[in-house]
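Encoded as C-alpha cells, the following chain is the form predicted on its own, with no partner shown.
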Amino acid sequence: MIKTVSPATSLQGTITPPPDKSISQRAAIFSLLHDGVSVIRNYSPAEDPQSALACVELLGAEVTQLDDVVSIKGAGREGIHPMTDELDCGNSGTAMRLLSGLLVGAGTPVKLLGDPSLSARTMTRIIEPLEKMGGYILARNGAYAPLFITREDPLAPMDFELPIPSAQLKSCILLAGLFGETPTRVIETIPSRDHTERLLQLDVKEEGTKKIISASRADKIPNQSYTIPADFSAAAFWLVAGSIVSESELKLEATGLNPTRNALLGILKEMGADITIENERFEGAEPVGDIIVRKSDLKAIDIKKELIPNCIDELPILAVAMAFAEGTSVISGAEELRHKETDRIMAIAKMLDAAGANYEEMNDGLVIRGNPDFSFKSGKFQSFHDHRIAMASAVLSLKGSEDSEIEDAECAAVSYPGFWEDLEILGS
C-alpha cells in the first residue's frame, strides 16, 4: 500500500496511544505460567502481541478474547503441554526470545518459526547462554530461524552477565531460571528495559553500578490482572510531530511512563520541547500518565551511548526531531540498530535522503545537521517493511510543501494498527 500524506499547518487533539506491544506479550507468557486465571484488558490487538497469544494457547493455555479483553487461564510451571510440535512466533523477536528461554527452562521440546524478517535475525546471543543452561538448540546455520529447542540434561542455573543492555535476552535467561531449584542471577551493568522484573516480583539488588536480578522456581508467578498502557513508543511519534507542527498542542492519556522506557521525554525536553504530564499513576506495576506536548522550538543533541538503550525503538523518529532542531545532532553507540527489522541506521539515512536533509551515516549512529527552517517540497519513502520507519516517514511528510509517499506503509500495522486514522484525526 502506498500512503499519501498532505503537509499539516497544525495537530490538535486527544487520543490515547496503541497498547504498549512488550508488556502485552509478557503479560500473556507470563499469564502461561501463572497457575490461576489472569485478566488482562487493553491487550493489543498488534500482530506481535497476537502472535505471542496464540503460542501461549498452543502451549496449554485457556486462552479466551473478547475485543481487547483478554482473559487467560495459565497452565502453570508444570503444566505446559504443546498442542503443536511448532509455534510461529510471526514478525515478534519478543515472543520467539522469551519462549525460547521458557521452552529451555521447561525441557520442552518445540520448533520455533518466525515470518522472512523474523528468520533473518540472529538469535546466537540466546543460543549460547541457553545452551550453558543445558538447552539443545538447533538453528539454520548456526543463528537464525526455524529454533529447534529442547532439554534433556537437568537445568543448570547460572550467574549471567548481559554482555549488551538487552531486555529480550535478560527476560530469555530469567524465563528459563525460574525453573531451576537455585536462583540464575543476571548481572546488568547499563540499565535495559525492567518489565520482566516488574511483572514478575523479581528479586532485584543494587551492587555499586550492577542491578543484579534473580528467577528461580522459588519464585511465585503472580497473576497478571491488569490493565496495559498506551505504549510510550507509539506515543513518540506524536511527541515529535507536535513538537515541530506549527501551532499543534496535543493530549496522549494513559501513557505508559516507565523510567527505562521514556529517555525520548528527557531528550527532548532537553532539546526545547514543551511537555507536561499530568494524571500520574500506576496500571499493575507500571506507571502512566497524560502527556500534553506543544510546538516548540528544538535544539540540536548528542545521544551518548548509555542512554541508546532506554530510546533505541524511538531513534529513527528522534531524527526527524534532530532535522528540524537549531544546530549539528549526534547519534552514537547505536549500531544496535542495524539488527532491528531492517537496518535502521540505513533506513533513517535513506528516509532523510528522501527529503533533502543534512545528514551523515556512521557505523553506529548518525550526523544530523539540523535547521529550524528545513524545508522540503516533497518525499517518496520507502519503509522497508518497518513500521517505526514508516510512521516517522509520515511525521517528516507533515512538513512537507506538497503531498509525499510511503511504500508499503501497512506496516504500520506491526505496532500501531490505528496510526493512520489517527493522523487523520489529529490533522483534521
Second form
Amino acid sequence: MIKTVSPATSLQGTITPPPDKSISQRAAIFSLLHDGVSVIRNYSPAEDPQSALACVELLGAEVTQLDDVVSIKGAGREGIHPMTDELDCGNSGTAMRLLSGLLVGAGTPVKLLGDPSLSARTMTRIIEPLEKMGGYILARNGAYAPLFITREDPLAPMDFELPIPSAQLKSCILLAGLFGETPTRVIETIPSRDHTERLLQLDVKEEGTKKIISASRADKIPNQSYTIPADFSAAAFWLVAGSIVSESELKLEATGLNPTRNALLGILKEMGADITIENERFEGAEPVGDIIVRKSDLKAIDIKKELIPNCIDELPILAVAMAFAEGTSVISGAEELRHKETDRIMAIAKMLDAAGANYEEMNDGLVIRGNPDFSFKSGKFQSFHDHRIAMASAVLSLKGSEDSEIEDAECAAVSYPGFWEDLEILGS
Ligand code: S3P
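The block above covers the form predicted on its own; next, return the form predicted together with shikimate-3-phosphate.
Up next: the whole complex, starting with the chain shown before.
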C-alpha cells in the first residue's frame, strides 16, 4: 500500500497511543508460565503482540480475547506442551528471542519461524548462551530462523555477562533460567529496558555499575493482570511531530514512562522541546503519565553510545527531529541499529536522502546537519517493510510543501495499526 501524506500546518488534539508492544508480548509469555488466570487489559492489537499471543496459545495456554481484554489461563512451567511442531513469530524479534529461552528451559522441541525480515536477523546472540545452558539449536546457516530448539542435556544454570545491552537477550536467558534448580544470574553493565525483571518481580542487585538479575525455579511467576500502558515508542512519533510542525499542541495519554525506555524525553528537552508531563501514576509495575508537546525551536545534540539502548527504537524519528534542529547532530555507537527489522542506519539515511536533508552515514550512526528552515517539496519514501521507518517518513512528510508518498505503508501495523487514522485525526 502506498500512503500519500500531505503537508501539515498544525497538529492538534489528544490521543492515546497504542498499547506497548514490548510489555504486551511479555504479559502474554509470562501469563503462559503463571499457574492461574491473568486478565490483561489494553492488550495490543498490533501484529507482533498478536503473533506472541498465538504462540502462547499453541504452547498450552487457554486464551480468550474480547476487544482489548485478553484472559490467559497459564500452563505453568510444567505444562508447556506444544500443540504443533512449528510456531510462527511473524516479524517479532521479541517473541522469537524470549520464546527461545522459554523453550530451552522447558526442554520441549519446537521450530520457531519468522517472516523474511525476522529470518534475516542474526540469532547468534541467543544461540551461543542457550547452548551453554544445555540447549540444542539448529539454525539456518548457524545463525538465522527457522530455529529448531530442543534440550537433551540437563539445564545448566549460569552466570552470564551481557556482551551487548539487549533486553531481548537478557530476557531470553532469564526465561531459560526460570527452569533451573539453581539461579541463573544475568549481569548487565549498560542498562536496557527492564520490563522483564519488573513484571516477573525478579531479584535484582546493584554492585557498583553492574546490575545482577537472578532467575530460578524457586521464583514464583506473578499473575499478569494489569493494564498495558500506551507505547512510549509510538508516542515518540507525535513527540517529534508536535515539536517540528508549526502551531502544534498534542496530548498523549496514559503513555509508558519507564526510565529505561524514555531517554527520548530528556534528549528532546535538551534540544529545546516544549514537553510537559501530567498525571504521573503506575499501571501495575510500570510508570505512566500524560505527555503534552508543543511546537518549539530545536537545537542540535550528540547522542553517545551509553544512551543508545534507552532510545534504540526512537532513533529513526529522532533523526527527523535532528534534520530540523539548528546545528550538527551526531548519533554514534549505534551499530546495533543495523540489526533491527531492517538495517536502520541505511534506512534512515535513505529516508533523509529522499527529502534532500544534509547528512552523512557512518558505520555506527549518522551525522545530521540540521536547519530549522529546512524545506523540501515532496519525497517518495521506502519503508523497507519496517514499521518505524514508515512512520518516521510520514512525520517527515508533514514538513514537505507538497504531497509525499510512503511505500509499503501497511507495515506500520506491526506496532501501531491505527497510525494512519491518528495522523489524519491530529492533522485535520
Ligand atoms: C525489545 C528490545 C529492543 C528493542 C525491540 C524490543 C524488547 O531490542 O529494539 O524493539 O521487547 O525487549 P534489543 O533487546 O535487541 O536491543
